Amino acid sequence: MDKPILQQWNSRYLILILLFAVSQISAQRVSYDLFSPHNRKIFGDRLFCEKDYLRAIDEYNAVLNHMPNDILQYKIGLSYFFMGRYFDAERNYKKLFKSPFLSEEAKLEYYRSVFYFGDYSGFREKINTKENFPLAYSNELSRLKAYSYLMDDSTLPPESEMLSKFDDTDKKSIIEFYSWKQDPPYKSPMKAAIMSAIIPGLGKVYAGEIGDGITAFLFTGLFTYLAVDKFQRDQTTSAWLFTALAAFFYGGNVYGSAAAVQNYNASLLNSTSIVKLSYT
């Protein structure tokens, strides 16, 4: 074969190789465009799985700027919820109330967000008025409504009505919470003061502050002993000093025991940890 012909074929092959290389480079640029909606969605999903919810929200919003996506909008609501930003979660779920696929789920999560926000009376009012109520999840919300009575100072419904919302496996725990709420185990400040007046520190132990009770007993006993010892040795000045210290710890212990019980009762009144809800 003549050399010109070989050179011609070599030139054609070289052009084909160059065209193929250029096409591969272009394809790689397209596939590795990190800021494309597809790749930002993937990255957002990864952040969501890693519980980096705030950055996941940024990625999802960037995708939503290019195209609507109800699933991503739903995940934004979940992200706000898991971060404890329940009001932001509420607002986000409202955007999905007319979604053809996630309307009922969005309404359920909206109600859950209202509940966790702590507006229990408003939560019950929304359920009673059926405002944006997801009928597909009426049983779940009925149980959540029953839970809400255990979370604030509202009058408890009848026990039979309360228990009717739960399965048999849950009723035992609900009865315990119900009884606790109906008759909280408050303690008596007067009793604590009398106990500490008789035995220093005993009222603190009664209030649950065992360490403080032992400390009060030891210091009061120590200063009392030193005061008596100094009087017996006719060391009047130091004797009265230790007497004053003993009286100070004794009186402070009596008052502190009553205050400790008041704090204990206040913690019971304000406690919302008696009901442990799992997010399912």
Contents of the next structure:
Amino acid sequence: MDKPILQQWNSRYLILILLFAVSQISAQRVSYDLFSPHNRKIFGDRLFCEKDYLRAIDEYNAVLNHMPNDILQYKIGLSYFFMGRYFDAERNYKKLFKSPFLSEEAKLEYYRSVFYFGDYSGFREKINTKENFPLAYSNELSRLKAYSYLMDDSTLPPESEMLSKFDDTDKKSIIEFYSWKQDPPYKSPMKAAIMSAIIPGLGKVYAGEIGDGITAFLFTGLFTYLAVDKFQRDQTTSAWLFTALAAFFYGGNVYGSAAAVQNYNASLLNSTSIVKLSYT
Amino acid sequence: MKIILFFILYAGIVSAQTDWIKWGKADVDYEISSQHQRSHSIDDSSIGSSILSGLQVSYAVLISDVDGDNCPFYPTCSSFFVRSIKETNIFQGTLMFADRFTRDSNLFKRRDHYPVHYSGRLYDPTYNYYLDQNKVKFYSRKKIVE
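Moving from the form predicted alone to the form predicted together with the partner chain:
Every component of the complex follows; first up is the chain already shown.
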């Protein structure tokens, strides 16, 4: 009697082992395609998160060659934007204008790319003509349009019209930039020259070049002291040499102070880096 | 015959030997090698140009080439001096140079005050110092000037 049971157990045991072995073997035989669109998308997302935008674009484009994907197209546009390649970003976003669920966002990012490209008058013209205008984000674009007036030399609109686009948290800084833009805090080159004539280097400090001002003061002071000292010792040759050097640096300091203020004023005319953009 | 063969063999072995030059510690040279070939020609278009270019070449040969390519600015101070005199006059050019020399001697941090030229130096052109506001050009510190 034991023998048939034993045989039964043996055969069951054998079947279990066989099943286990087959499952192990079949699990090993699953092929893993590293370059499948799915894997490339995952890799692209990883690169995007790590801000390796150029390689992320390559991966996304490889996926898009297999199947259209609006999200990936959008992320390609974002990648170009983050790299500062605004023209390429614009080109990518244009492909999504007819997208069923990303059209408005693509249009918004398109306008944002045009803004960051720096053609502010062109940007305002596009907004005025309502060309591919995202209605869902009209407030954001109105704010961007207001910002664009602060970024170039065009005539500023009335203050009330500017401020109406912004909420109370932003109004204070906008008023500040608006006043700064209307009446930039220019400095006077003549004043800087006179200050440097009285105290060498002071005009440079007035222009914001503190290091240069201290250096000019030290040079002029040192050679003046040496000249006076030599004259007191009746060493006229070296005294006149040091006098010439002192005059050289003194003249350069007065001239340079006026030039430094002119450079400062030019930076005010062109500086757009202080305009901070808050974007929702 | 054997002697000739021996001599040929010996000569070959001797000429192959190079290890009689002793290896020793090499002196480290921190001099920055010049990135560009300087022109040492004299500009003989006028007496003033001749004197000016002569001074520049003398400085280049006697001091600058020996000292190394150390000027942090583009154009270099000697080039700035020559250009400023050519573009203005001797008096204004000398004042511009005096100011440039002072700024070059500035020991304090100054990288933020100048744009960067593609050569890696700080861009400081002469036209920003003519005391003519219309000619002053501001360059963004974030971009490289070509």
